[in-house]
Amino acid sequence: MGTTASQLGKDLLSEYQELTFLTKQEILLAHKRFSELLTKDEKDVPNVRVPMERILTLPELKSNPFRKRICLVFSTSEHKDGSLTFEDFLDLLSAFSDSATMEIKSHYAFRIFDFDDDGTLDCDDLQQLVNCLTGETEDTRLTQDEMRQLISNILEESDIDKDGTVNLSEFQHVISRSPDFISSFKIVL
């Protein structure tokens, strides 16, 4: 399914449409934006990977507090370096598109928030999540007591089986009661 960055055939475009929640126009725009991140030498390399540092220069990601986690979650690199191929980039945009289902969006949100990739959101994950949202400066950071109380409240509300963590099912249950989640979990080029 690989292609060089300089061309995107009709068959491949159709295949991408079938495999994603993106329209033909969105795929073509994604291809244009991805190609703009490539160096001259990379433009004709099949399945080229763009380093995370360059991906993070996109205005749509630049101000997202989870930008690095987003790259890491969608990267198929065996080096776990957050670099993206065009197909990784399409997967990212597809999951964040308006057309993606609640199940897809909540699955990826969970993976993004699961900082240690262990399949649960524990106290450490929740603390990192809160720090990403509030910022980690002296002015915005919560005190230890505030953080402890907030995490306790989150677990009280979300941890249905009372094991001290939030699993995917519990997370999806909480998200299902948050009507603004699906509309706020998006990235539009």
Given for the second form:
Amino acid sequence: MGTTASQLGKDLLSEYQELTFLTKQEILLAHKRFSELLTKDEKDVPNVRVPMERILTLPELKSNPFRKRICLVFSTSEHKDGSLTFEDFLDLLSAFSDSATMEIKSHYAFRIFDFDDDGTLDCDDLQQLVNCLTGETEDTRLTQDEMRQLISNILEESDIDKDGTVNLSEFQHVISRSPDFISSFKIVL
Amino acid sequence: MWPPNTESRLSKQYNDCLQLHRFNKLTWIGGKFGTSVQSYFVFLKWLLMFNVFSFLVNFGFITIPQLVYDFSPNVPNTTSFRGLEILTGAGYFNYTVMYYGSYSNETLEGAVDYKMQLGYFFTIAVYMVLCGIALIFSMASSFKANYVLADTTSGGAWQLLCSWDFSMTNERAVRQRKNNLRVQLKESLSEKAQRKQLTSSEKLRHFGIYLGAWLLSSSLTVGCGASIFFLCRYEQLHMSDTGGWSPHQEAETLLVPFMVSLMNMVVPLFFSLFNKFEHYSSQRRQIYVLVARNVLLRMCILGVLCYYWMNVVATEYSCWESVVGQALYRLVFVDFIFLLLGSFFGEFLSNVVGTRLLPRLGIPEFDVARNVLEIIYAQTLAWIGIYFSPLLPAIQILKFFILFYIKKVSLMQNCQPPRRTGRAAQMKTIFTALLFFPFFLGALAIVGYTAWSLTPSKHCGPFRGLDINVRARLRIVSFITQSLDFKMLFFILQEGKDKSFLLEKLQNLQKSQPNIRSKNHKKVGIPSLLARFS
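Okay, that was the form predicted alone. Show me the form predicted together with its partner chain next.
Let us now look at the entire complex, which starts with that chain.
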């Protein structure tokens, strides 16, 4: 850190500011934190891609139950390995920022919760979602009966077309009734 | 693309700013304890700003002219400064610029002719109006952001799942949150199962208990109000009107504030007890009912005190505004002591008991609703007191400042995050609405009624000797309108009209131009968009 090569130019900065919901300060902070993840040789490489394991060392993501899903959703790599470039990282922070709209946040929340990436939240996705939020070990999970009851409650609440899955519009509809969502779906560096 | 050769001075400057921003303690609190606890501290800071503004305005426009005009307070020889004044606000303080009574009613000659009556009236009026506007704006903006208040699926599973706080970074807090969420999910499952099995006789029983609890809490509230009134009467019978109180008598003036604060601390515990016996369909309704009962209790006590001041003190004391000012000072001070004690007992001792003596109880939670209500009440006292004691905001600033740090330390040492997650956004709307509707409007009504309808005292204060009747009020209004520089106002309004016309033109111009990089494209993501334009 400290070399001129890793500082962000003014025009690039304003372009990023145009394209994301982040302020100039936030972009510069993101740049600084991203550069801290790079090794010495990587600092001079353009469009460098940081593997997921290193991204997950960030304190803001380390304890998040959805950290792996977040990396996978925002990664633009062809191998779907969760590695992020700086622009992917900015995309991530933009979606999780204060000023992002409800549509953006619910769109990305849907993609994060969609564990099998098939475009709908079916029973398996919902089960994995609940397990993510309640605990990973055997004794902290809900029992099979409770899980089944919970999933049927969830589907009863949100599955409007009664097809057994929750698609994006049903998800957005149920999310819009929860004003806490927009303030809790936030990651700030 | 890392641009190699352009060094940006901007980024170096920003880096220095960011260092300060990173170590923002409030964000750290939000990360560990959740957004609802963070919102308490943000709210406290916001109220502190109100008081700073009030103090600056009062000191600048009311006290400084008075001090310049007449520097030394005209204290009679019998009273000197004893330490007791800090507690009771009477005695030596009575003759200083602390209270209404020490302000003159003349036009102060000097570099400018300063009409004290006008200055006093306008400063307080403008401050209250600005406060009201700030509160309305804040309420409107938070209501707009969180407009969904009617929750048809309250406690539903989706609400619980989607209220996961992504900004939590502390490992232990996350684990605790997961535990709490699991417990809540299980509770909501069992509640839903149970709801289907309620028979009509059970429903009747629940309703009966609910009604009984309301009756009990109302009678407790009315009883508290009545006892405060009789206590005030008792105190009045034992006090002389003019000064020259013995230290014993001065200490007796602390009896009423002590009882008020004691009731405000103890009676809500009874309300929580009643709450345990009642059966509620949702957690949220339970909290609302508890908050409503606490608010009614505090408003009843404040109402009784104001009634006593307006009807009894105003007619039977000579410099009654100062007397009311002193009573409010005492209330504020004793309330502060009780807040500290409450923090000590509620948080520190509970922690000690919960960890060492009775591990079953566990670490205490930080009760956001109770703490917010306490600071709203404290702020109401300050708002009522501004008219009678212009420098009361100074005490309030100290109080809130010390409270902020004590609560922060107590939170970090003694408490765990609240078990019930979420609802932070709605709570902020509700806090602001609570602040505005009963408490601010009540304070405004009291001050307005005092300024407009009550006869000011004859021998002290800026409005001394003014007789309040219809002709006198009309005279006051005409006096005010004559003094206002209407030409200046007209000029300012015209300027404003021109500027808004220009702004409208600019906006229309902007709308007519096509904007390629509109923010709607952000859904697509940066890489694809940059690819389109590179």
